[in-house]
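Single chain ahead, written as structure tokens, the form predicted alone.
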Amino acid sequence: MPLIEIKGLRKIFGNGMGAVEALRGVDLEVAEGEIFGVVGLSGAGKSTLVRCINLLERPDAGTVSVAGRDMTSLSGRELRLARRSMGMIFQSFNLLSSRTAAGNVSFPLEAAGADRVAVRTRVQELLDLVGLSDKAGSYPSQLSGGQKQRVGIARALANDPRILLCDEATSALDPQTTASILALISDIQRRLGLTVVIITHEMKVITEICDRVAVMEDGSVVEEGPVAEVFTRPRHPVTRGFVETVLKSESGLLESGYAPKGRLLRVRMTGDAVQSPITGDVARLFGVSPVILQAHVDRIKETPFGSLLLDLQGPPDKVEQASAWLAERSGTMLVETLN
């Protein structure tokens, strides 16, 4: 049984002609212990979705079950207690400006009625965990963006949650700070055995940290699966657009007036195929000349990923055979012919 199970989720804001359907029958499952990403453009419905998981937004139809318990059937005290199993990190940090870092982390513990001594001990543990033990007495105005988000992470962990929800947790941060926050979330997930749901509009965040991903557009999930599979074999145009934001695009080369002498191919590889001598193999087997125009190597979490832009030159029948061979290779995908 999945830890989080979402069925037929619908959410409508407004009435009549001004009504906006933010979620259109969303179905999703998140397994215990995984880092699950939801990516989409602004207005796709992803933030509404994550707020429906902990019932900060109550859906108009459908169910959200956590550990087999229907969250949408809870109200009052039952819902408040259930929410303690889910910590949440926000894009704008949402820290209390009148409280120190320690005071912000202690707030949910105080609200839960925890013993004062236990609160102090827990706060120190959490600030140590996020690398801010020396900032306990600092106010938000004295902290950098990355430090504020670390306080937010510590606060989200205060009640020892089973699930960590991250709503655009890095979008207000610079790339270097983003990398450090993602590394921290990944480390905490491994150490504490958390289930993490990450909402983002950046595919780079998904490839950096997530195990599986759902792509949203206009309130619906248009594609879902393991990150490596979705990234290397995107089926939906929205997904392909996100993938292109991570890859070094060949558009500049083509727009510069480059005229290919053969078939222009884009080939993507994952896993061991990244280190295989593909261009040498195709030249030897088919007597063609694969001219490398661009090459890009990266990682999808722990999986190597490579992209090649080739001008495959030679007799047309041999080029056709070579193209088919590339498309059929295990771990390699011929995404498209570009000319």
Contents of the next structure:
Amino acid sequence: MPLIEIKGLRKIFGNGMGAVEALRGVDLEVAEGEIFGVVGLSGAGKSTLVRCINLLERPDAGTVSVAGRDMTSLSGRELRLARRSMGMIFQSFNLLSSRTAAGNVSFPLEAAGADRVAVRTRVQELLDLVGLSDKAGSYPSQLSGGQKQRVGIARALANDPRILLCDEATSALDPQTTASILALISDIQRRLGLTVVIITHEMKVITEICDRVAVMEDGSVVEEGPVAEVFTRPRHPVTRGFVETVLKSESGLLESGYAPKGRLLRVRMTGDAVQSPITGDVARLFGVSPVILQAHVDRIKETPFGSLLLDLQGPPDKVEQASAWLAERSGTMLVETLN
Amino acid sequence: MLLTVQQLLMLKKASLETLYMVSVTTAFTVLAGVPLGVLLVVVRPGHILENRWVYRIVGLIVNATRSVPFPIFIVFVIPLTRLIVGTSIGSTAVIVPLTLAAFVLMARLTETCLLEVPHGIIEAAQSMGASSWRIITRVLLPEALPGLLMAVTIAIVTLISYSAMAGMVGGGGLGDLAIRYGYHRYQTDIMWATVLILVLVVQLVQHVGDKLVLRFSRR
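Now show me the form predicted together with its partner chain, since the one above was the form predicted alone.
What follows is the entire complex, opening with the chain shown before.
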């Protein structure tokens, strides 16, 4: 059974002529222990979606069940208790400016009714976990963006939640800080066995730590699946657009006036295939000359990932054989002829 | 400019009357105005205890109260003053209209301060399962504390100015002294002295207020 199950979720803001349908019937399942990413442009409805999980936003139709309980049917008190099993972090951190880092982390513990001694030891533990024990007495205005988000994470974890919701948690941070926050989320996810839902507009965040991804556009999920698959075989135009933000697009190269002499091939590989000498192999086996126009090696979570743009020059029948051979190799996700 | 002993005694008495009226009224104003301001905020559309009718009705009463000029207000609430204090004249009687006029101002000032608290912080508290009462007492009020201190300072200065009209119903105080002696009896020196005292007191109040705001500002 999935830990989070969303069915037919709809949300409309405003009414009459000015009404905006933020969610148009979203179905999603998030399994226990996975890091699930939701990517989309601003206004796609992804933030509304995550806020419907802990009912910061009440859906107009559809159900959200967490661990088998329908969240929309809970009473005020039950909802408050259920929310304590879900931590949430935000783009703008949302720390209390009148409290120190330690004071912010103790807030959810006080709300849950923990006694003072227990609060003190737990706060220390949590600040240690996020690497901020030396900043316990600092006010948010004295902390950097990354440090503020670490406080946010410690605060979200205070009541031992099963789920961590991240609403654009790294969007206000610079690339280095983003990387360190993502590493921290990934690390605590593994250590605590958390289920994480990440909302972002950055594909980099998805490829860095997510197991599965849903792509949203205009209030609907347009594509969903394991990250490696969605990333290497994007079907929807919006998904392609996101993939191209990480992987430089070949369209720019063609637009700049490059005229291929042979067949223009896009090859994407994962796993061990990334390390195999395919360009040398095709040259030797088929007598064709692969000209490398673009090459990119990265990783999706822990899996190596490679992308090549080749201008395969030679006799047409040999080029044909070579591309068929490439397509059949294990670990090759995609061989696409572009001309 | 030299004042006679008699004049100095009058100044002292008037100062104490003003101090009495303003301090008692300030206490009532804060005790009643801050909760009313909190109410005005939390029942707003989209806030934690959204209630359209309460918001409209309370807003209407506050606006109506604030519409009446203070001298007219003093006369208007005389029946209520008699009911509470037993008389409608004297320093104590003036406390009733002063409080009524100032606590709605305090409520509006409180409302403005609380609306400055970023909505995201309130949502974060909700996401942690905090109750509405906890959000009010542990999030809204502490976060708005510097602004609230500034609002109290404004309320005190306004009360000092309002209390000058207490003379209308025999409430005494510095303003009354200035009008009766300084204006009606042409004793300009008395007027100068009261103005000087008022200026100094307002400066002092503002200075202490600013210091406190600075002390509690963390943004």
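Positions refer to the first chain, counted from 1. Between two forms, the rigid core is the largest collection of C-alphas that superpose within 1.5 Å. None of the values given here were measured: they were computed from a predicted structure.
Participant: Is it true that residue 320 shifts between the two forms by 2 Å or more at the Cα, once the core is aligned?
Facilitator: The answer is yes, as the C-alpha of residue 320 shifts between the two forms by 2 Å or more after core alignment.
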